[in-house]
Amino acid sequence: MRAVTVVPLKANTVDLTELPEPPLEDGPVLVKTREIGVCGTDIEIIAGDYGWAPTGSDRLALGHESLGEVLEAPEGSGFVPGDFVVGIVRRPDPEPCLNCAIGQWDMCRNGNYTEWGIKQHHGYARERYRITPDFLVKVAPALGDLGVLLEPTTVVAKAWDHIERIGARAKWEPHIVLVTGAGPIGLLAALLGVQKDMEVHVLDQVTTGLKPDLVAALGATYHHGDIASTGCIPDIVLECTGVGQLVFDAMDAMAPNAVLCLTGVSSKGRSLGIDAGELNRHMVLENDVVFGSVNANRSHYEAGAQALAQADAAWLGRLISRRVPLQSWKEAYQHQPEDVKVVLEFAR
């Protein structure tokens, strides 16, 4: 079968290559990929930044977000031929920590968990993969192809599940909500605190285009240059550009006992100067939390199924710019000025 792979840690090793068939230890669940959704962490993978192969092989297959349709299900296992599903990315450690063993593999703390199409295992960018159900979310069959959106909506799923949590420390009221960066993460971050209605603003340096009439179609305010040009004073700030100034900004732009999620990872090699004494009085001063986030576990994927199905289709399908078949796959890995959110054909 087909499948795009990469040699994990070469660059330009990218291709569209053949696979054996998924193995049976994979799990008694065989789904035909529809959809691959593309984002940053594919595209550093195939800049040669990092990924691992998974063990036996020299090339590791593509594609963490995923959209597929059930061909074969064992009776009992909650699937049937022709659901459209989502497969999970992290599996738990094989000697799982405290998290990974209540499900929370999301917080594993010894890093031994793997990662479809990222870490130690082919991702679904290939034409078959077969799968344990547990591991398996089922997308609204209303929602359709708009499905491959789920796994992005998961990070920002668990995004304000934990702020929620942190929130709750004490009597806590936000209304509030800046998110920096208009790119897939950050529209669908904004998605969610429209729909929990908040006073949502959107930070991004474009000025036309989709972004900015994405954000209207919210209801919620665009802006463009830097924080303080805003105006606002969050409760709550969902930093999702991984720029290290506006993550220094956006600490300083804060109400008192507001929370920040950083949900970008920025590159490595800048130096900021700033003043670590002052940043510091701030966050003791006014109870301000600063927490780092990534993947999600299977409330987050259920939660995401959910808020897409309560969202507007129409806006949903908006966010994908570019849709492009499996013969012109090289051209989904190659960035155009208004991409959002491009995803690669399988099969439709």
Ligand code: BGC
Second form
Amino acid sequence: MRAVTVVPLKANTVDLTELPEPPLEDGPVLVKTREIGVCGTDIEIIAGDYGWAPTGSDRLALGHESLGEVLEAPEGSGFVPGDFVVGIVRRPDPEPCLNCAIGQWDMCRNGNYTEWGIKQHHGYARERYRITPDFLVKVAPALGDLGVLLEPTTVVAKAWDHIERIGARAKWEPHIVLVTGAGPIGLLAALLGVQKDMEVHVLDQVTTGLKPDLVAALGATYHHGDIASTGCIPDIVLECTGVGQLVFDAMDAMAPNAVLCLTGVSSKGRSLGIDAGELNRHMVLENDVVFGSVNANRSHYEAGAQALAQADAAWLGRLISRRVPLQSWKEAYQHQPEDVKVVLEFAR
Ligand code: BGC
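Follow the form predicted alone with the form predicted in complex with this ligand, if you could.
And the full complex, kicking off with our chain again.
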């Protein structure tokens, strides 16, 4: 069967190659891949900066954002042929650590987790895969192919879950949210903020095109420029760019008791001049919290599925700015200026 694969840590090895049918030991549920979402992590893997092949293989099949259709499922598995499903990305470490032992693999402590399409297991960018039912999530039939947005939504569902847990350390009635970056993660973070009845502001660099429109259509406010020019004093910041300057500017701009969640993975090697003493003083005197958030556990897949089911399907549809058929697969990984979320179609 066909799969989009790379030799990890070797730039420009991405290709549409043949892989054997999925092995039975991967699980009793057989799924046909319909769509794969492309994200920054895929681009990093293709550039040779990230990714690990499965043991015994040179190549890694990409694809951690997926939507599939069940072809075969054993009775009692909770799935039947025709179900639209999304596979979970991370698997707990085999030890398992304290967190993996209780299903919180997104908080793995020893780094020995695996991730489909990223770390030591083939991803979903192949025509078929096998999986165990406990790592498969059903998508509401009404959502159809928009279900491919579930995985990025789980990332922000986790971020919001942890923001709320941290906020609960004291009485807290957050109202103003600043999201930096209007890519898919930023826009989905803003969607969840609006669903929580917050006043949401989104900051990005562009001044025209789809992003400002998508923010306005949510009922949120779009800004461009720097954080100071937004005039916001946010209770919550979701930093979705990984740009160092924005991270520090956000720390400086927050309201007392604010929570800043970092979701963007930055490139290494960029240094900034900052007044660390001033920053420390400000954070201590205002009880501010800055924390990082990655991946998602099953509870976040459930929260994400609920958020998507409540969202306006037309808005979600606009988030997918480009669909690329498998025969033109290369184009899915080539950035175009108007891109928000690009999807590679395997079978529809
Ligand atoms: C994925 C996460 C994953 C992270 C780090 C992200 O793109 O959405 O599931 O944990 O990359 O590998």
